[in-house]
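As structure tokens, one chain now follows by itself in the form predicted on its own.
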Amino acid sequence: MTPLINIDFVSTDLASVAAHQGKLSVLMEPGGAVPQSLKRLNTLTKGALKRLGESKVFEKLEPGQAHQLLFPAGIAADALQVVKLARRPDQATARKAGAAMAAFQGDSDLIVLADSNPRAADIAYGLLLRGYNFDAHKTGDKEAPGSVRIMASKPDAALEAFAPMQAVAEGVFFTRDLVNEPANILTTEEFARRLSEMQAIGLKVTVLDEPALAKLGMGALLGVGMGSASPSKVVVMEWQGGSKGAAPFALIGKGVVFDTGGISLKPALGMEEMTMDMGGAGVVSGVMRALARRKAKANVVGIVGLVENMPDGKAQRPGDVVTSMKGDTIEVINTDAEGRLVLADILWYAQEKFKPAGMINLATLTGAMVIALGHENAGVFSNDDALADAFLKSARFEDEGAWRLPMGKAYDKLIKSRIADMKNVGGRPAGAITAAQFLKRFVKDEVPWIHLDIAGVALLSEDSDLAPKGATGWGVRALDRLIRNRHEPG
């Protein structure tokens, strides 16, 4: 897994930030004023900070956004960066500001001047989120990561209030690893090893090969995955920290590993991020590492589904009719659209086996949900307001950008099938909203269910403020926290 950088928590020592051969971050007021605690600083860089805090260039900077000087006088920095920030940020502009020092310090050890901010341990969390670095697959001279220092007023508070952020992060970032990864590296094989491998930090993980899946009855996941040499798996990642013999909470992921589209093949253009069609799965293996990084006193199921979408001559065709393991059966007319046949089986496995006190399954799974929100937004569809309202208010708190669109019985009339219990498609108009529709047929009405479509946040052609471009890790940190506020006590 990419390593997270290393970040330490100490006591402001202004003779060792003099002496610091590195970059050196620190924190400036939006009124440009000189702190106290940067007085000395200012000395020995013979008002450098001062003209600063007075130019227009200070003046025009966001909160949270900073500048930079090279090599200042005074001091044995490389780089001197002062990041607009005030004394009590809110939690977004702090983990922002982290995120502007994480694009600073590069491969240079690094000191953070946070001193008495109450927000020490967001910007930490912004440094560590955004100084992410896929790079595997890159031949030559690897440069490792610098270190990180905050100096705080109360550096053990800060590393207290850091310790779960940090572990959170480090689902992130195995959620980011994953959504990454090129198809012929993580096959569905692959995939089940690296989550079985996470019995080392306490998850319970079993594997169901495709003798098994068959046996449970679910043929519209096994007909997904008929044209491809990967064998179709399910893995099921159990957290039992909550109180014994209490109902879990099940998260549910959608992971095609490689999405062609199958017979009903995809344009070639943009072909290549559909190894990021298992995004849904990357999200509920990152939120189950973070939960057990952590000791979540919780009790959770996370379930994956895992296929490769592939055309061939054993391949599922348009017209072909599946029965799902609750019994109903399913006319594909579009191949392309195996998503929402995939957690069609793995929700009803989740209900039969687990009895959950609620689901969530994610899935990158409609392009419609990329036109109706962009990539700001991931669709909420849910049949219980009390749930969505949780997800939502989880999601604000973390700032990953969600919105809730509407469902109903008359979007049903649109994946009527002539010749099966229902389509696997409703066409173009109310795209993803007929999917959550489908999707909705697998949920038992007692059971409160959100299901999140990750299409347009799960992959990113640029940088967003807390993860350079490429893999997001969006919803790791909203999951967690809606555990953390409904599912654990205190």
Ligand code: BES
Second form
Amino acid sequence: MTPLINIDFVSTDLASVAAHQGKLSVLMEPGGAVPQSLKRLNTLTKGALKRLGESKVFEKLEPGQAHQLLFPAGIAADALQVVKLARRPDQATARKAGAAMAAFQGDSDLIVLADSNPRAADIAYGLLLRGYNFDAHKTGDKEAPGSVRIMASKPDAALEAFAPMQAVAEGVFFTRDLVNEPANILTTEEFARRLSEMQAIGLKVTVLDEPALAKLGMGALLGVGMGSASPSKVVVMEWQGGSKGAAPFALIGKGVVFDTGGISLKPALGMEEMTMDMGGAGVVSGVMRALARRKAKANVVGIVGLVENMPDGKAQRPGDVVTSMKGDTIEVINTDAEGRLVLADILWYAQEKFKPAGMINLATLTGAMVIALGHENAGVFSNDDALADAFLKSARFEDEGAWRLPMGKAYDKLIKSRIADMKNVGGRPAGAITAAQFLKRFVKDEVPWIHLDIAGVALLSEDSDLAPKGATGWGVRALDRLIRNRHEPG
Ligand code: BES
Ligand code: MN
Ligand code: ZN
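The form predicted on its own done, now the form predicted in complex with this ligand:
Below: every chain and molecule of the assembly, starting with the one above.
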């Protein structure tokens, strides 16, 4: 896995700051006054901090943004970064400040002077998340990442606050690595192998192979993988950190390791992006890793359906009728609407096997979702207002965009089939909603459930606040937060 950069919290030591040969980040409040803790550094640099603080350049920075001075006089550092940040910043802005430091750090060793800022841990979290770099397939010199030392007035308290963040960051990195990985490497088998490795950190991992899935009656899921040389698999990850016997919360993920569309083949342009079609499974896996790493006091089961959607002589055809584990039959009008077929069976399996207290599925399910909300928000569909509100609150707290869309019986007429119980597409109008209505057929009314369509947010072509371009790991933080709020009071 892409390693997390090492971050240490230490007490402030101005002598070693002045002698530090790498890079140096300091914080200045909006207004630009040189704080008491930076007076010495300002003197050493012959007033550079004061002049910057009084400049238009500094005035124009948004909170969390930074300006850097190269080869500053009077100190040994190669570059001095001044980050605009309030004395008591909100969480999101502190994380953005940390992200600005990650961009500044490069391969150098970095010292951050956080002084008495109460958000030192959040600054470190932003630095860690934005510092992610997927270079598994780059040959040539790979610079060892630099170290980070954060100087704070209460380093022990900062480290204590940072520990769970580091655990969640490891989950985010795990998700990002899975999503960034190309499909010739991350086959269904390799995916299952990487998940099985998590037994070493305390998860119970079970892999169900094709004969086992056939025995369970998962005809909808198995139909999708028929054209692939990679065998379909369902992987179950269990974390038992809560009270014994308490019903688990279930997380369910679409894991299409590559989506060609199948016989309903996608156009060539942009098809390479469909390596991310296992994004839902990636997030579920990352959350399970985070829970295990921070030893969450909750019972959670993660279930992912790993398949590859390929055209082939053995592939499923448009017009085929498949029987789901639930028993309902589905007419496969379009083999490219495969995610809902995978989810139908694992949603049902989750309920039959685990009787979950609640259930959230994640999937890069529809292009229609991207048209509706773009890349800023994932779509939230739910049969339960309380659970939906709790999730939206967690997502807002973690600054991960999420927006609820409606569901309703009236949409069901769009997925009526002439010859089976339902068909797998509802046409272009409300394409993201008809997909959600389809999934709802496989959710028992009494089970609180959310469907998250992450097609627009799992992978970005531009850098975002806390991630470089590529896989974002969207949802790992929000779901970890939700589980904390629901199951781990105090
Ligand atoms: N994996 C795609 C959805 C997708 C599109 C994800 C763009 C990420 C970015 C999904 O399997 C799919 O192909 N959906 C079809 C459904 C249609 C045939 C009803 C779509 O959205 O076009
Ligand atoms: Mn598809
Ligand atoms: Zn797909």
